[in-house]
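Below you'll find only one chain, the form predicted alone, shown as structure tokens.
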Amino acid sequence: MSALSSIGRFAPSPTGPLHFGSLVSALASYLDIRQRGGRWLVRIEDIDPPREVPGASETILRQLDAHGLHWDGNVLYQSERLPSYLEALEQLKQKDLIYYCQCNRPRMQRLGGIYDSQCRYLQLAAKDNAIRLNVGDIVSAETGIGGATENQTGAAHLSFTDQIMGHYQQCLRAEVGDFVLRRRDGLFSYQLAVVVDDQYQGITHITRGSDLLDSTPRQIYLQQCLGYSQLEYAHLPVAINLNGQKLSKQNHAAALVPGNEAHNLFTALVWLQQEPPAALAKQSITEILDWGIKHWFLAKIPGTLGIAAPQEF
């Protein structure tokens, strides 16, 4: 795959403002793909309106552009993009993969979130249900549909290897079952639209965080079922707080301060594992920037789930 057709995106949900977490990411992404001297994309995910902040996404494209990370192109908006995923439902429906689930989630809490088929066939009207997935014998994504791998027990296993985790391998039926594509309350969810996404933006390249490591199986089976192309993906360590939690929004993640933007930066490369000179932290935004491209090195960063974040943050 030549450098000009490397495209990487970073697609934060506008359920707040960017926080050092959510910044480490966009910035691993930035610079891998600028690295590749591939293009960078911006999307927000603004599909779950009970989650959202009002003037959250114009907050974190007002971040973004103040830490220099600037994007090519428009930034997508996935509120701009439900015809393609009703239209992706429909392909779906015409390979017969996807069925009305009438389950709620207490039932779901009482199975463990390993759903057990139960609606697959029981021929359910479209109104007031959700739509699933039928992941029935899942495949390899090694060797494509039709293939498989097999452990000891003879369950097939889906699996992928991460330019940061190494391999990573899932049983879909035994570890997730079938899953939702479209919410009883009608909303899409995460992992249709962003398959669908990906592929309408020519995604070649996805760097985000290990929060994200489990669904990727789903989502390559996802591409494999609609014909589409798999990505390479980079799963970075989040950054988590001194009780050993994810740094995110529900866990109160301070915002990043403006005028700290440089700081920020140099502060992103350190914890990815860098190694930036320590005069560096002197220079403009543009300068670590460059600097950061030029010696992007993803074999720096370590293949665990999570690093603590600077205690300032």
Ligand code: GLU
Second form
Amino acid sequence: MSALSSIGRFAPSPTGPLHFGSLVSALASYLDIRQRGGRWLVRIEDIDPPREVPGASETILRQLDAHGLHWDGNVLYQSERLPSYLEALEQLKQKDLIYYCQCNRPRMQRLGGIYDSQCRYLQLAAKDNAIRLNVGDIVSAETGIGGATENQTGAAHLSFTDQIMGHYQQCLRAEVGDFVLRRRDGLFSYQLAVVVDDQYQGITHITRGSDLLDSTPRQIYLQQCLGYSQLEYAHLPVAINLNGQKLSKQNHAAALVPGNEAHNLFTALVWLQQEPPAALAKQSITEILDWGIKHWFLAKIPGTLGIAAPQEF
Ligand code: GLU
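Now that you have shown the form predicted alone, what about the form predicted in complex with glutamic acid?
And the full complex, kicking off with our chain again.
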């Protein structure tokens, strides 16, 4: 495979069947990468067993298949990738970028989710503790104190240009703090697993929902710490329900009904403002996808975080 070939992916967590919102992400990443002549991979992000629903992976794969969203190669399951996550942690440890943390959930809640690095210099043992990534210090403008432990890559401000949302900037130190790579219960974090696997699978283009936009600077920072290359990002508006919430399993979003695949694809194209001709609504899934690949145009997608889902979903 040429180093220049594009590779995209759809990376669902098996927490329930596909709904309209997740279909939109799958379809958009599929059309985008197929238009580039690239490969489209599917990765099941099954590293959080308490959140998983038995049978959901199989249901998702069946739904993708029924919509004609055929992936290349084998499906990658994150549950089979744990040794690689450990290896990445070891690499970060060698660089002195991680530490063990004993802070519990109530303390994190009191901090409002932004960790204050309390455990950073306590040299705690690994047992029963979480692992956090050191994102560096905030230097006080007044005293200049606090910058002494700057790590190699520095994390003051991370910015990137999203192909849909435009310029995005985040100060990791002030807006996120040192973040968890492995939880106290031993589970690896989404942030670590996603970065290690995007690199492992050679992903070049990520198209996913805007709910993950604010995770992207953490992922770019981890890529830098691990010596990986940066990817192209396109964050889509998420489909929201009447209460303004993202369609999700937790919000009881309706699973896609079998038999409506062509209609679902056509509705998703309309929702993504790709302006398919009305006559396409009567065509087969193959014809709808072929039209979508040919006419896919990122610039038509509004750079807003959320858009109301079609009423029927
Ligand atoms: N597994 C994540 C989810 O279902 C998506 C990961 C990603 O696209 O980076 O929300």
